[in-house]
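Just the one chain here, laid out as structure tokens, in the form predicted on its own.
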Amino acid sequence: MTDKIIETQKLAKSFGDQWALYGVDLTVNKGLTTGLVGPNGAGKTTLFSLLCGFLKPTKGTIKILGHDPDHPELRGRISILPQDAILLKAIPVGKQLSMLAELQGFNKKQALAESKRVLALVNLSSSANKNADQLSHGMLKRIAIAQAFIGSPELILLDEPTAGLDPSTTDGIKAVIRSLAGKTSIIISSHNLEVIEDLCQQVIILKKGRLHSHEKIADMTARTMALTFRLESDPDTNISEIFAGLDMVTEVKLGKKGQHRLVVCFKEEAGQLAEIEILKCLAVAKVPYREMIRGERLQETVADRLD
């Protein structure tokens, strides 16, 4: 049995004479939580729609668990949370989830139990008998996520699952996604790269409809070989000179104007000594900083690659 849950070859989709995706060769293995990122217009929504069978490719092929996306064998094995999922206002949310479960083939008793199960996953069991218009935006988002978990699908596609949520609700949603890690394959499309970095093992980066890269997040951020500083202001362009006497420093990178960012990369074998010496250099040069992070954050790494 193959470990591949998604495989595309030269996948392309056009709308008229405009290519939304072109030449995408991609393989995603089972059991991983994967981030899908890229600027607006990069092709993320188009890729999700192709994976679900909502759209047909213009060119190339796409296989989900070895089947075409619209194959009957995949029914109930894939689910999606659209970014703007809408619930019916006048029907209790628990009943709506039961109806969706019945559409997947559950009988009435099983559907009710499944509705209760997924509501419990998002900590909203007490809201089962409430209508959508009685619930907050954050609660509605959690219920929309609950519908994506109906039937324990093997592949779950989540489009901006934490958009518009307060920090506490976001933490709850992240906890649910973590609880499913390894049990199912999840792809999260989001502009919030802190969420991607926190939840995902790998990331797919799209740029202008093409696959820019597909890598492990740990490899991209190289946590043990860099220090990232948030300074009080943008660093001088010649700030790298203060580290000139440190052979262990391999690269100094500055953020874009207004980011107040400085990244100092160093040799892995230097370890904690590098941190001490880099901090000494900043102190001698009287460069104040607000925050220090070990490694590079995904936000900066992706931004650098998409420049």
Second form
Amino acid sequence: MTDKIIETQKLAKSFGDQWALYGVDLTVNKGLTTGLVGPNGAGKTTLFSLLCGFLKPTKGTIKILGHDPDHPELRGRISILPQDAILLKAIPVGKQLSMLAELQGFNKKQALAESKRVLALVNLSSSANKNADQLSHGMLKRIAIAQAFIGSPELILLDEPTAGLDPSTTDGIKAVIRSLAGKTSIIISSHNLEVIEDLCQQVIILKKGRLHSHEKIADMTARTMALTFRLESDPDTNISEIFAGLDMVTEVKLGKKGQHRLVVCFKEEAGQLAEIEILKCLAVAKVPYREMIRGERLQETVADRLD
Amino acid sequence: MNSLRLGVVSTLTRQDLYYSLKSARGLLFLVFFGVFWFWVLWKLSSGNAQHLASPEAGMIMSYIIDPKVASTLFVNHSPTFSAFYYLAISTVPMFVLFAASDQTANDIGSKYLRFLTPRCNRLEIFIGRFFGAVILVAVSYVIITLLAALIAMSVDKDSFAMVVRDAPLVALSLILYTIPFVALMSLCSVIVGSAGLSALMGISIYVILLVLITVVHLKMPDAADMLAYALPNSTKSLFLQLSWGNTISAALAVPFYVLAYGFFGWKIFSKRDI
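Mind giving me the form predicted together with the partner chain, seeing as the form predicted on its own was just shown?
Once more the chain from above appears, this time first in line as the rest of the complex follows.
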């Protein structure tokens, strides 16, 4: 039994003479929650659609759980939240989920129970008998998410799962995804890097249709060995001098203009003492800050890498 | 790889039929079909079609259709039932190109297929939708044939036994005749992203081919005859004979049309981005 849930080799997709994706070699192991990120036009949606089998590759190969994306062995073992797919308008959403469950191998009675279960997961049990055109955009998104949770898929692919959702609903969806972590492999494609950072263990970064990097988020953000500050204004370029007396400080990084960001990295063995000393240095130098977090934020790290 | 699980095809077909009865496009077809046939059957119930059995009417009819066919239909069978049958056969393109236009088209446009493909493969979807359209059209024609048979039995004198004998053949002939049209629409509906465009494409292909055949016929009648086989209505003259022998002969051509249109439709659908 392979541990690889997704494997692509020299994967490429062109639209006309434009390469949306080129030469992507990628391996994702089982049991992880993985983020797929990149700026607009990076090939994120194309890669996602290729993995789901919506698009056919121009070159290269894809293996999902050891099979081609349209292999019958995969039916019911993977589930997908497509970003822009529209539910049928004339049928109640509960019935639609039940129909999809039937296609997944449930009998009618089981399918009905399954549709009720996944509707409850997204807190929409009361909307089961409503048609799609009676629901708001956010509710439809939650129904689409619910269909991805039908059955016990081994791999769940979620394209922008929190786009268009209010903060409270986003938290609910994040909680459901978090509850599945470890039991199933999840790929999340999103522009919201806070969601990726919150839910994922690793991230795939695409840039201009090519694989830029694929690594653990913990490695990228040095979670335990840095403090990130959002200052009132952009820090002076010589701000690192205020930490000159601290041997434990290994690096001082400044954000881009307008980001008001300061990252102070320190030796792992210094622990909490380093945090206190760094805060003291800022207070002495009268550098006010609005927010402080341990480690680096994925959002800035990714932005820096893509520059 | 596209294996075919009959249980999944059956579920897809059932769901497609359910959706047809709930959706605007399905209801639009049924209303359009129902109103048209209500009006025709109401006219036929007046008994005027019995005049078609007279020699004078036969002579006039021979300008429109083959005299032998006219004689077979209106003299040897119930004229009311035959008038219904002739009208039904003649209007099949109009109704079926419309009724079967949305096998996959709207789902391609709305990307609903993206909810289906993790659960069933494209071949199952393609075949399930084809069967769904065939059953919808077939059931519609069976119901309308039954109503026409009841009217013919009450209107045409001494025609009860004749209509009872002909009704299964008429229903079967109509169903068989519609299948190549449904197959043509399965090809059209994988190319475009809406049922409207799919219907427009089907009608355009049908009309362009008809015009082309007519033009070619002026210079090269043999080539036109060959070209006519590209149209799904090439078996019409055989079906109009209204005999089991001719119906069986025409039925033999149906799988060829289904395979030909279906093959090209499947080739496109299996490769296209959804």
